[in-house]
Amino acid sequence: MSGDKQADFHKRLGAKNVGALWVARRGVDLTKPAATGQPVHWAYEDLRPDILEAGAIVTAEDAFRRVLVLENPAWHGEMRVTNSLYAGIQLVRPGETAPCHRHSQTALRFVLEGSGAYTTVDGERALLSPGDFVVTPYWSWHDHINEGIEDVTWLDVLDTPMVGFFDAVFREFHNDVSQSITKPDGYSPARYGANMAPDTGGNGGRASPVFRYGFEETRAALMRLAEGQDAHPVHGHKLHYINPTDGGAATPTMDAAMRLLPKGFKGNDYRATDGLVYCAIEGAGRTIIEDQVFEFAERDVFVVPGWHRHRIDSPGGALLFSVSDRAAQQKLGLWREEFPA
């Protein structure tokens, strides 16, 4: 078919809202992921003045959620840190309340700095300390209150781009600024946190009912693990946060983990299809992502896009929190990892 005839043919197809697959796929390599995300590193000490300035110029009421969004330059303005995840650093100042609402996205919090604040999820509160990991299941009422004397910041990670892809984003505001506390402190850990579960069994596929995972317990578990085994050549000593009702990931869409890198750790190359958001809670080191090198320190955040070769070194040792969409990919049978030689 001549060029003119092809052009006329495709024009007529377009008028019928039809396209030609052989044209759309021309020059596209489908043998591997596109891996369009970019490696990024945010130094917390560089962002901290901006976070505090935001606290001075924007009230909690005006902001609703005072968050500095961490944007991957591959998707500028789209509020995506990886292809499928949103991330930001939230600040709640002393005496403030981040108002109560709920939404169809699942949210994760990883506390970076400060104490005296707590989050309430469906009538149960949990005090927040640096290194704590908190789950807000989808469609759960939640608010954050700081009754202390220190600014409290944490890393927010939500599956907003993923939920948005399905056009299933909903949000609802509570009638009150903060919800009533209807359950005693420690209620969920008592029901699910002792390797036991109530007669009601599972929780219908929702996120973990143990919505706060304390840092001290996590750190102690990793230290004990390190006493009994050698470090993995890629991951060091790594534990995943799980939903105790089924043993799976803490949320249906996102997998979260903490890893201990011993002193002198030099990781091997690795890549997987899930884009990883890392945050260092203790220690320092460097990550080499393809041909880029990033030095990280405590409370820094860095992103390893999906299917990017990378490794992590830590001369002095480190504790690294990470979150990705691995849980969703595994449920769909899509997740893949590779240990390049």
Ligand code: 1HN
The other form holds:
Amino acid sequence: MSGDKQADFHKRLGAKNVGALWVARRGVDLTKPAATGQPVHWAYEDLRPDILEAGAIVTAEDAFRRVLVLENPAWHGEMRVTNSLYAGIQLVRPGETAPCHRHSQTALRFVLEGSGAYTTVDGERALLSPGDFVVTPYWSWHDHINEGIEDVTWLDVLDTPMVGFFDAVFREFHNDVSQSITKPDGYSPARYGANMAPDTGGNGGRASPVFRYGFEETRAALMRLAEGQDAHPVHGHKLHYINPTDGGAATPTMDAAMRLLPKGFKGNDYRATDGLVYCAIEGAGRTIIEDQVFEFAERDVFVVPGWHRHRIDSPGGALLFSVSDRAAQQKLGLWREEFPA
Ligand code: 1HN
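For comparison with the form predicted alone, produce the structure of the form predicted together with this ligand.
Zooming out: every chain and molecule, the one shown earlier first.
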């Protein structure tokens, strides 16, 4: 067909909500992921004044969630840090309550600064301390209360872009600002915290019932691990947070891990299909993502979009948290990793 004929044909098709695949795919490289996200680094020291300023201009109750959203510039305004995940830094000041609600997105928290705040998940509360990893499963009531005297901040990561993609977003507000506490402190650790489980079978694919993973236990496990083995050439000493009912990732969609990078660690290049959000809780280092170099310090967040070659060095040693949508990708049989030469 001549150019004019083709153009006319495509126009007629377009009017019928029909497209021509050979046109849509022209020049598109489908041999590898498009990898359109951008690598980004947020220095906590740079954001801290903004977080505190937010604390001065809006209350947690008015804001509902007082969060500075970490946006990937590739998708500005879409509240996405990777293709499928949302991330933000939340502040709850002393005496404040972030009101109770539940939603179909799964949330996880990684505590950055301050102590004395509790999160309550389906009637059980857990104290939040720096380095703690906390899960808010799908459709569980949750509110956050700061009963201490310090500002408390944490990194929130949610699967909101993914759940939105599936058109499966639901939310409900609780009648009360904070829910009643119906379970004694330590209810879940008593049932699941000793690598044992009650005789009730699985939990139907929900997120881990152990919703708080304390930093001290995580840190101690990594220290013991590092004493007895050589560091992995890419990951250092890395442990994933698991759901004790099935041994899988801590949430159905998001997989989180903590790694210890020993002093002088120089990681090899790596890439995988999951876009990763990293947060250093102790120590510092440097990551080289494709050809961009980012220096990271304690509490900094950086994002490595899917299928981006990267490596991590730590001259002084570091503890580095990470989270991605690997759990969802593995369920769908899509996850791939590569150790480029
Ligand atoms: C949410 O429920 C929280 O509960 C934080 O702390 C951030 C971002 C989008 C949707 C729900 C929270 C959120 C959120």
